[in-house]
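Taking the form predicted alone, here's one chain by itself in structure tokens.
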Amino acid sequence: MKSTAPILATLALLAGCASGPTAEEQAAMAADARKASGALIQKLGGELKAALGEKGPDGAIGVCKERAPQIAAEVSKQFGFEVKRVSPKNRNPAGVPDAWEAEAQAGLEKRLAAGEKPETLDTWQVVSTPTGKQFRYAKALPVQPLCLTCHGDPATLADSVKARLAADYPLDKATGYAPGMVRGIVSVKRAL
């Protein structure tokens, strides 16, 4: 007579996989996602500050246009996630949020309005998709004073910045911000 223990163990393992990661596994993925989003923010911020000093505000726009996607790809590869920046008021046409990202940003904005500190705003969730479960994470991108150089009130932007934005991003929606607002999110996801 054959033992059913291996079959039962396999079924238990499959049942565990079907229900998704445990709370501890989700917390570990969230910690890794925080590191990935932090790496993107730090690397991009450093390159933007350097470009602002060397090339001025209109010259720094190229960093966001050309380097930001490259940096996101490098961070994605390093951490094993898909990492990108998105915003409902996007500048880059590739930066439009999906439904989960838009809902996550709206939730982070509500938490900001309720008094939470902008730098601590993040959220995560395991979601079901037609292709399977995914771990999703969002980190708020609060507007810093330096961001206003290119993302502030359109009436106060330098003419050279306006000209470069019009040339590089004719459908730009990413202006009109004030310090402390949530400009967008770093979106991190991984198939499970």
Contents of the next structure:
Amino acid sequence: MKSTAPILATLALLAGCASGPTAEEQAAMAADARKASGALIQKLGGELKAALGEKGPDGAIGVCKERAPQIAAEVSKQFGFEVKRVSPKNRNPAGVPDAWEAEAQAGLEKRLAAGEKPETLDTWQVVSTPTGKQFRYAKALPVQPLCLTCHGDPATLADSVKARLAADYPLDKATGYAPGMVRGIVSVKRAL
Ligand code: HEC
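For comparison with the form predicted alone, please write out the form predicted together with ligand HEC.
Below: every chain and molecule of the assembly, starting with the one above.
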């Protein structure tokens, strides 16, 4: 009788490949993704506040334009993820969410409406794509009063802010927000 052991071993190996990271590995990646998004929020928030104080809102727009993508690149390198900010109403033309990101934000908005705390509002998932599995993570960026200086109702924005936004972001969709809304997400991704 022929042994079925080699076949079973091969099947087990294939199943192992297909099943992807274990629950523990996924939890560890989620913890890392939280650290990465926290690092981006802290660094960008710090520089934004400093720039607002030193240069005023329209000057701070220039800092945000230059530094936001740089900080995202630095954090991506530091943590070995692809880290960026996206929004369905994006200001940076590169900030358009993909299908997973759009769905993640919609889910986070529902949880916020159901009473969850905005500070810890995040979600993650291992997804299969045509090019392999990916770890995806999203952290909500809730609108705070400070954000309204540049993302509030157009009728309340300073003329200098409006002029700067029109010059730098002619296709800007990122105004009209109120406190408590989700402005966008920090999106963290890693190919597995
Ligand atoms: C000084 C003006 C200013 C303030 C204040 C400000 N932002 Fe922005 N925001 C910008 C600019 C400019 C961009 C585009 C940056 C870029 O080019 O990457 C932007 C982009 C974003 C994006 C990336 C997605 C997109 O629309 O391109 C998010 C998310 C975001 N802001 C959230 C916030 C939140 C949350 C706050 C408050 C904590 C805030 N912003 C405060 C100016 C501002």
